[in-house]
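One chain is shown next in structure tokens, namely the form predicted on its own.
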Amino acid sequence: MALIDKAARRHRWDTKFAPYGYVTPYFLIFGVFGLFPLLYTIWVSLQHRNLLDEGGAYVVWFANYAKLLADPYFWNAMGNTLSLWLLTTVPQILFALGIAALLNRKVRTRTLFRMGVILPNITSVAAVTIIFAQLFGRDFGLVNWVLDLFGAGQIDWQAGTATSHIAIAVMVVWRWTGYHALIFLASMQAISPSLYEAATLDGASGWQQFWRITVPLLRPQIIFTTIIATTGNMRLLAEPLLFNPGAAAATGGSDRQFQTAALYLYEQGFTNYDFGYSSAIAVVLAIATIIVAGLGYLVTKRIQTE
């Protein structure tokens, strides 16, 4: 009797903290390799930290916040990413629910074109930027080639604004679109045949089927995809960063001209050596990216309502 007491007693407790026990290990993982990072980049944005400085770290509270407030350069930054943000997030989903909808279709070797698609974004990114560089190169680009043969004559991608903003858009869009597909083409086979048939039976087209039945069923993967790329676009730092190489690949450009927030982070901790200033940036970036990826979940969600 006393030994099937304690048989029962211990399978209570299993029962009872065993759960505990198997997600502990994410918890202290996450702990250690996420929220102290977290909490710690949040207190060194509220010291004075700069590794040139002889006088050591000390407690400036806000002050890092209000700097960066009335930084030129940081708004700059984030109006860059904002736009960087825009020209990539949007045709990312676009261009990956087109090529699903592509795949999902009964068409020879389509295995090889499902892995296709999955292959820009294995591979290094700072590969693919610096071959892109070359593409969009003033003198010897192939872009620049072909739009000469077109007579449009040659851009310097690297001078303007947009110009820079679309090249690096294409690097990201290229990389990236691929794996929002395949999201996408699992979804969409797990959508049930039986209502193509009864749409196309009330006549509908193959464009009405994907716009009335497709795009409404993949609601929840559309905005999980969009919170992804948000989250990715707002804090571009390799493409900016290898875009331009050389000594000021920091500054994004000659007059900061595609210079991301995450690019001027990596100024200011990396270049400038001010860990306190960067860190504040961090902050703002985090939250400003929060925010950004709430708005793109309603406009995504009021669009599919809609």
Contents of the next structure:
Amino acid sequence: MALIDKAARRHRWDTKFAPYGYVTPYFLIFGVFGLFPLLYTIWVSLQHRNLLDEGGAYVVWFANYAKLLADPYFWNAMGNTLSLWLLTTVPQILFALGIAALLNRKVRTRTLFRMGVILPNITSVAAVTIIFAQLFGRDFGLVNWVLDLFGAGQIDWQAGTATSHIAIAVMVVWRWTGYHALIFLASMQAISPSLYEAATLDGASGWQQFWRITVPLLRPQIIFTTIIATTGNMRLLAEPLLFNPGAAAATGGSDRQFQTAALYLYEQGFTNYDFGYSSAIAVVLAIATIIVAGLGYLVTKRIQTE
Amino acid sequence: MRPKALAIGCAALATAVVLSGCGSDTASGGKTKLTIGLFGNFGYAELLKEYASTHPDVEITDRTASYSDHHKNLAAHLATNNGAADIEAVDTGYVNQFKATPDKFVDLNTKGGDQLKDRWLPWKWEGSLSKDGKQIGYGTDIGGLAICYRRDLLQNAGLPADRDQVAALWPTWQDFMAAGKRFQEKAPDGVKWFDGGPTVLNAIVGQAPVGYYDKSDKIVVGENKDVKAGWDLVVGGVQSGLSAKLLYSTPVWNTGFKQGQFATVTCPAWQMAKIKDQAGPDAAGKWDVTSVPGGGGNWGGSYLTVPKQGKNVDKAVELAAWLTAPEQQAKVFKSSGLLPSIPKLYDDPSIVDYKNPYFNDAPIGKLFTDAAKKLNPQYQGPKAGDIQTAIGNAMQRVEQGKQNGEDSWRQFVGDVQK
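With the form predicted on its own done, generate the form predicted in complex with the partner chain in the same format.
Once more the chain from above appears, this time first in line as the rest of the complex follows.
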């Protein structure tokens, strides 16, 4: 009697608490690698703290934030961040839609093409940036060589604001378009062919079918990729850093013309050793990313069938 | 129950492996593993082999990064008390920032450093000494100045190629720019007189009695007439089209050596190793070295530090002392041209009479020991390295046509005084 009772109790204990046990690893890992760094960054952002001298740190509450909001180089970096966000995210999604539409047709060796579009994504970002920086070189770059064939002058890509942003955007778009294209392609294949058949019978062209059927039905995926791309593109660091290698890499160009907010954070943290200020930039950047991602969500949510 | 227990065991093991995967440097096979973190070219490859052969209980791994990556990584590793090499090289431009937190490093004075003190130039020793008298690094080389030039390019432009005659072209930096204008008239397309404004400017700044800081660590570059005069002179050179507009120590600058885009480059002693690495064997004999315009000056030079977080600090201190000892510095000078920070060597015949075959048998021994004796050390403030970066950016703004000399100077002075 007592024995059965014990077994039953253990069974009840098992069903009641075991599920928590199963999900614990996720929360532990999230706590250690997600939540703790986040809260710690906020805590550090309230301090005056040298990167190398944590003993000498003291709390200054919101002084770092006050300084940040009055810092023209921070706003310059935020401006560059938004410009690069626009120049990367919009082409990325448009190209990805186009590529996915092409891959969705019955072409020969399409598995090969589908594999091919993801290739840029699995390359090392450092290696890619170094190669692109050479392609966009002033004196011996391939891009300038091609432009020269058409009679266009030599462009010093790193010197200008617009030219440097374009060069960096090309790297990012090249790397991520294929990834988004595969997500779109998977969803395109789930769209019932009967919709297209009906549209064809009604005399809709391929172009109309794409914009009126395919894109509206991909709305959830477009929202998803917009948010994923935004969170990635708002914190570009490696591309602008390695686009301008050398001692001045962290300033993002001679006049900070392509210094992103993440790069400014890096400069403040690892060149000026101002850990507190750098953490404040991180917090503001995170808030800005949430806002921009929210805007992206609101825009893409409006996609609908007429 | 068994498979479940096994699974838990495996998961725990996997986690343990992942967690211990980083930063373990314990002995394998009874050997002490030492790592040494370097940047650029210290000329240590042969020396490390030699040390390992006489110390079979030690296994040395060297890792080399670019100048700025190396110092930023070191800062991160010191901040987290994890990941630093047993020995870390630190450049003059950064040593002041690191010696402000001496507790991150082994105080070499407590490990016999105070006994070795007289080896080094007094200013080199003081350069890495913290305010409270802790020694964080042993001096490696100093950056005595010279000019490296392409004999063939000068000759083709109707200028002398012989190093004494070349030196006679430019007693002062004004003369250097004047010679540049003569060169540029006959130079082929795409070949300029000097590599980039920031390189020339760094040499001029290094020769001034006062640089970016005064001795009380106040930033005085805004009022420094020597630096401003040098700035104006280099801006003039850039406007006369003498600059190849390449920033030193970048990939495009390296390409510039291979492509022969410039005829001269300011040559602190360590620059010779870079030229040899970048221009490659094809350019052997084309480059030569001669004395620098203006007076003696210093640009760069390094120290070997031992971060306290290391697990084998005693063995690391021993290796650092050995690498920076007179015999080893003499060897590095001959193999790579790094100028010793050991005054005793400046009269050593094996150094003074040394000629470098790559640089057309230039008597670099004589040239650089003379430069070292003339050298008037300039006080380096806490953020000298960052100010040097900022003035380089400022000069680039002029070279890229983004700003004129005056506006760029004003922005630079405002930036560094923030």
